[in-house]
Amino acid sequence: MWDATGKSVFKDQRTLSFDYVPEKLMHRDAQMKKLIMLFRPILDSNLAQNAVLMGSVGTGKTATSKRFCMDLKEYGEKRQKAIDWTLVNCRQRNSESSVILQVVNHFQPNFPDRGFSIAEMLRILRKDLEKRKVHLVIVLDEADVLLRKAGSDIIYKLTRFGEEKVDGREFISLILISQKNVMEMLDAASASTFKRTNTIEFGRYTYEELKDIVAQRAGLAFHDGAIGEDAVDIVAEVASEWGDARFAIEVLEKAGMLADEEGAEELSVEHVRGAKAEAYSSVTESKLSPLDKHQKLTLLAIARSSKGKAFVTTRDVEAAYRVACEERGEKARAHTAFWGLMKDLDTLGVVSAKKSGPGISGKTTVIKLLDIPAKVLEQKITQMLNDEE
């Protein structure tokens, strides 16, 4: 039977949430005062700004977004100035029509989710932002997956929104946020709205790096002496293989979990490591369950290509792939179809594959895993074709 009267290791553990914001962002201090300067017109001159956060997985981009924007708010109403934010995941909504709506949403919870046309709804919203005097920034997280699904056009759009402009008022600035170069991905019209400029780059966090997130969060996540110097230690060198404090912040957590369930008062090396194996489980296993049977074959194969080497070309994957169709006695894609499936991975952030730059003879594709150990992928994929069988 359930007993909530039992001792936890947790002070309060909402504050190992994705979605908790620390008062204090670690070592993205640079960053933090690059969005300063770039959104200061805002302020100063009713002038929208944009900008793109840019960096690998787990470095940051989305809580920095999210800090910055709620201290602008606040910063805006000891001005005067009315500021508003609001963020859509667009892995989550990656059509043009389901963003604008979420947008919409923002002011109005209970607008109808159909009915009304991209042009209605984005009427509708500019009548809100001109009655509340608003400005409005828009952070499109993941907004890669919604280029690569709908198209520019939005961006245009949104980025367009202030030429019919209210007494010199411009209402919306966006905020993109990617693993990918966007800029790439606009079209010339939609991209002359960006300066290369008001790019920012994430890099990865180091050990030392880590080691300061992970005992910020435990500070406030769990009780006095609950967590070792130790245990932070092999918490944040467990993530720095990839500079990732998203994994960091899931392995503390899940180590607060695991202590919890044996009723332990401090959490140990051991439930570390124990919770690093069920981390990788969970991060594999959200990405890699939508995949049909061919991606996994691909993914398979780039798992095996991949032992040992920090990347691989699309020609070692391309033959580890027949071989593992071959062993699943399934027949194999044509390299056009087989190019698809690679895309495909990189589309839904499961590998990076990018044209060969100096240093590569030839022209090729170098793919890359991004998050998980090739030996690691390999069992699980096997695991999933097993089962599948």
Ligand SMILES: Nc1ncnc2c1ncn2[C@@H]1O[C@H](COP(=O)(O)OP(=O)(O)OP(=O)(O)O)[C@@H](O)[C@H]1O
Second form
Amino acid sequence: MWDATGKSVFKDQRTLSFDYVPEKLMHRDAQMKKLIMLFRPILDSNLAQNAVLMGSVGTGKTATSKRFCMDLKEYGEKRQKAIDWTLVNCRQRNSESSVILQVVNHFQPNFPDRGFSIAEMLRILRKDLEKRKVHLVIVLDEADVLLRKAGSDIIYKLTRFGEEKVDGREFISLILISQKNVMEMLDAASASTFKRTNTIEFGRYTYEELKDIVAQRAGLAFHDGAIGEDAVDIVAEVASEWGDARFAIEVLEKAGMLADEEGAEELSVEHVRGAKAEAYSSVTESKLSPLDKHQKLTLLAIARSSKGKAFVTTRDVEAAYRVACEERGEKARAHTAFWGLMKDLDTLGVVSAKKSGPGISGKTTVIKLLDIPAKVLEQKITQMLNDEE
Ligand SMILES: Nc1ncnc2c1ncn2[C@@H]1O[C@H](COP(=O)(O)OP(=O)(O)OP(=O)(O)O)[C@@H](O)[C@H]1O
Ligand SMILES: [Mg+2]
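Let's compare: the form predicted alone is above, so bring in the form predicted in complex with the ligand.
Whole complex next, starting from this chain.
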């Protein structure tokens, strides 16, 4: 503890934190170029633009949007164009008024958090933008959560609001980020401002791409010689199962911490293995802890019936759910309520439930586990249910 030498493999551990944005995002040139192309009219003619960034977990959507906005702001400054940006996490802010409040707070940090209607807040925001002659890019991260909870009216309000020009200028551009297809969640009026061609896809990273991402981050975070190529490779390999860069970076940080705990001078492959086991459980923990008992039982049923299968059907799951309830002396919910539980899990992004699928006809719903291996999930949920009893 606190030993005097204070030796560490880390040179700068902050570069591994979740909100650190690297100078350059590896293998995201195509997405960056498309963003630049879409948003060029802000610079050239003060016209508002919109984009949707879509892709699965840890594919760099949030990081790319931040890097893009920072670069855009800087580029604007050089050309005497005031451009500013703000990112709202819609998982934390999932009502119209709390989203708009955060945007208002961008210019007025002390703005009171109650007592103003949405229309009033929009008027105030507009005054701020006019006064500063600034074009604001609003990034709605995890936008699907907001759209599901509050509908797409807010998109309409923000884009229309931006369209009322003053001196030929528009004031607000939007970037929507989501793992799911948010275009499907927009009403006709909002969808018309979001062209389909404005969707930018973020694919899962391949093993080779992850190697570059891990090597870049390792170079920033660790002392020279503290991490070898074989350790980089195995981190990338561990994460390539999902193509998830966040998981890779988490494993990297945990491996460094394990190396420090042992007082090792170099990160070994064993540290990476240990880190993987820890990272697995923390990722699942954050997704699963908000679930209530019957949601957990339903998920347990999905995990059990999914082992070794690409997908399962509602019928399989409902049977397994009844068994799971019986085991724990819980009264199983009736069919309709069970349906609701499955929908909840889909909404929370733990599973995907879609009407029919390849090789399946009619109205069957196909349920797939996302991101988490069935066996790991089953163990985790069982442990959580046991802890609750
Ligand atoms: N191409 C990349 N180059 C360097 N680092 C990256 C790259 N893509 C992602 N990262 C890093 O990986 C982590 C996860 O990325 P990010 O948060 O952008 O993912 P996301 O697509 O928003 O995921 P989620 O849907 O779960 O929010 C961040 O630390 C980010 O800096
Ligand atoms: Mg994100």
